[in-house]
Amino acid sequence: MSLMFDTWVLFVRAIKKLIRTPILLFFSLFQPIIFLVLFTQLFKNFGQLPGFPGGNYLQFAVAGIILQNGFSSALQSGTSIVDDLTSGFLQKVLVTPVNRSAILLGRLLSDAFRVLVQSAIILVLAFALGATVVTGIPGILLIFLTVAFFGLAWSGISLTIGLRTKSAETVFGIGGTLTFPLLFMSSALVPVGFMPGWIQTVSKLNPISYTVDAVRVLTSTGFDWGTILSAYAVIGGIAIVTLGATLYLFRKVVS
């Protein structure tokens, strides 16, 4: 069987597994709605502060919430590979002629697809609440591409932890520990100029800030290619490290 066909089959299997788990499907689809409504209502008065970019917190926060969702979802990817290991599914697949690379690609693509669906939900709801994307359809497509690339890069961390520890609890623990400090010490939810000095320094080095800024210019400013390409360079560097580690550990598992 070809790599593309095997990847497609395993991708469909992962999506069906999600659909057949109603509670997981519910939180996967409605978590973005909860976060968008919660954060924009909680902090909406920030937009009235002097010097706040654009004077509209909803417009400012959309990019951050999209990335927050993608970041959180990506760091949950490792739990799925742990489930495949502990349930014996992976061992059964390995005795078939399936392409070994397709096993990992199918998982990564299913996670990226889930992030894209969640991002689309956030954008639709944001439109309904009054936000806009000034770059139009091309900008929306580039946002989806950016978020998918970001999700793939960060899912490598979760997959590496899952393959190394074979423990869903460890994946959740480390993922949760990473998520909130990195998120709140970035430009996702608060402008950098409104942060304490030391957090501003951290934010400027935080890879989430680079990606949020790239999405934000697409929603609020325009095609600022310097910001966009900088984000892709940072995401690409992360992807090389995280997916390289994932591939190394995966080869050890299947060998």
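Fair warning: this is a prediction, and the values are worked out from it, not measured in the lab. Here the rigid core means the biggest group of C-alpha atoms that line up within 1.5 Å when the two forms are laid on top of each other. Numbering follows the first chain given and starts at 1. First, how it differs from the form predicted in complex with the partner chain.
- Superposition of the core reveals a Cα shift of less than 2 Å for Tyr57 between the two forms.
- For Phe35, the Cα coordinates differ by 2 angstroms or more between the two forms after the core has been superposed.
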The other form holds:
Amino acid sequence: MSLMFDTWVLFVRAIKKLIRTPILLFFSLFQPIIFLVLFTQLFKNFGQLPGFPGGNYLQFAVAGIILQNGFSSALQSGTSIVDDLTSGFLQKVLVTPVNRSAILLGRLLSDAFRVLVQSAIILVLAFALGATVVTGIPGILLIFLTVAFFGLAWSGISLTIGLRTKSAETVFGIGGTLTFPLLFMSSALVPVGFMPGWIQTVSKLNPISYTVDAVRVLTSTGFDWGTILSAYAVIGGIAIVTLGATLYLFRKVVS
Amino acid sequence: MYIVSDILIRTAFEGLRDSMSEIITVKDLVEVYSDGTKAIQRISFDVDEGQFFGFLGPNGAGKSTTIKVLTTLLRKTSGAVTVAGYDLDKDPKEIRKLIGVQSQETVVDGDLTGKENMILQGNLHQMRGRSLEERVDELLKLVELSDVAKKRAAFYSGGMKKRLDLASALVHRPKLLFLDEPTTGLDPQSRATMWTYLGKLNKDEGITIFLTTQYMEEADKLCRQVSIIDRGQIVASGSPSELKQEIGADAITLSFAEDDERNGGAKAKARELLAAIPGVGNIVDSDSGMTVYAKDASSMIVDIVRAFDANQLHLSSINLSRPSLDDVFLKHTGHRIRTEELVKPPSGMRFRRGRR
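I've shown you the form predicted alone. Could you give me the structure of the form predicted in complex with the partner chain?
Below, the chain from earlier opens the complete complex, with every other chain and molecule after it.
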């Protein structure tokens, strides 16, 4: 009982903070939106190349851009826990009888919620530009679930860095450095067949590719469960490692 | 006549308090950080229910560390501690329900309004609904923040944030309130306001208060029981008046015009001269000179000045005072308390040392 209530209370606090600092929301949305608007214009004719899947770059790239958003906003979530650590807020919470797990759970759920809201905004913009989701409403819901799950797993990385280094700059630095190489060397923005050999290899090992592929079949092909489930397996594996590390470090901090 | 009856009442009152139960018991507490720093050497003390207890000492004496241990934030290295009737190791959760804590750094969430900060704190103590609202409104009124309750705390002044922080430590009606340097960094007016609230809380609401401070004046004014802590050890305990009486004399503070080295051992010479003056009690060296304790100090000043003059020892100032807690501190530690407001290291640094 206390776990649910405490999680809810801390979730609401995080959401309130998010809404009241719209500049943060703006910055993490800014990049995906630039990608969505500029990239898809810049590479428009790319879609006409022989062998380009679906023959439409926008339709192809939407999945990648949704994931990019999930990726970069998840990598920022570690900074909020650093804020709470350095401001003393966490200590203030820890001297109350609050359920310890609720502190982490409230943080993770608010991160997931944030990724969902941002994904919805990007999807609406993509629709306005002419993209579609062939699997309809159920497909869209599954996309949201996938992105949220993906976001949680990657939040684990930034939370781990945050708890370990207690430095928001480090979280930003490492997060920013990771984002672009991982994104460009995945199937997010360019079909694997168009890449030079060594990037193809990296891309096949890159967990982002699996998730992008799952979202892409939902936007463009249909419910291809093989692709979708393998994405969940990969994300699940990452989640166990990253959230496990987060939990371990968090326990060290609170208990 | 007045004075006598006051002392009688006070003694009777303190006797009554002695018979009350202890809300904090600390026996042989030791705290060693993971880097080997001995933050608390070995301290023992008890605090009675209803007490206004002060932990007085300079920066780095171990005050905050003690509070962190007592409030379940930091795991103790060894010793036996009970807080609010519960064992610190066995029932930290029960303790957290009964205590309120205001840490040294003011913690308010600037993105939330004053009232939201308070409601959040109540929620974390499993309070909700109408009764929580009422409690919050009542406390906001007490700390005179009702007018700005719906403004974001980021816009509050330093003193207002401190008051909000104090109020939010009270939402769940704690039996015992821990205040870690509640007035450090406040302007004199805000400090006086804070003192009024704290006195009221202790007197009117019967909340036991455990306060740390580096201000002698604060401990003297607020606390009925004081422990003086220096370098991780308690050097003296008692009521402020007891501690001052222990000195048993007025204090004459002498400052030398030149520093000791250039003056060729002026201090040793001065000591000799002073000891020869009849009636002089304890002589304690301090940073810029020395302090002399004597029963009838005012009649002695002339003798001191004459003796120093005759021996070409130059004094820059001579000061007569009734004993203060400052003198108590000096007597027990050999140095004066330095009230510094250091720029705090990022709290992450302090956090790294094994916390609980």
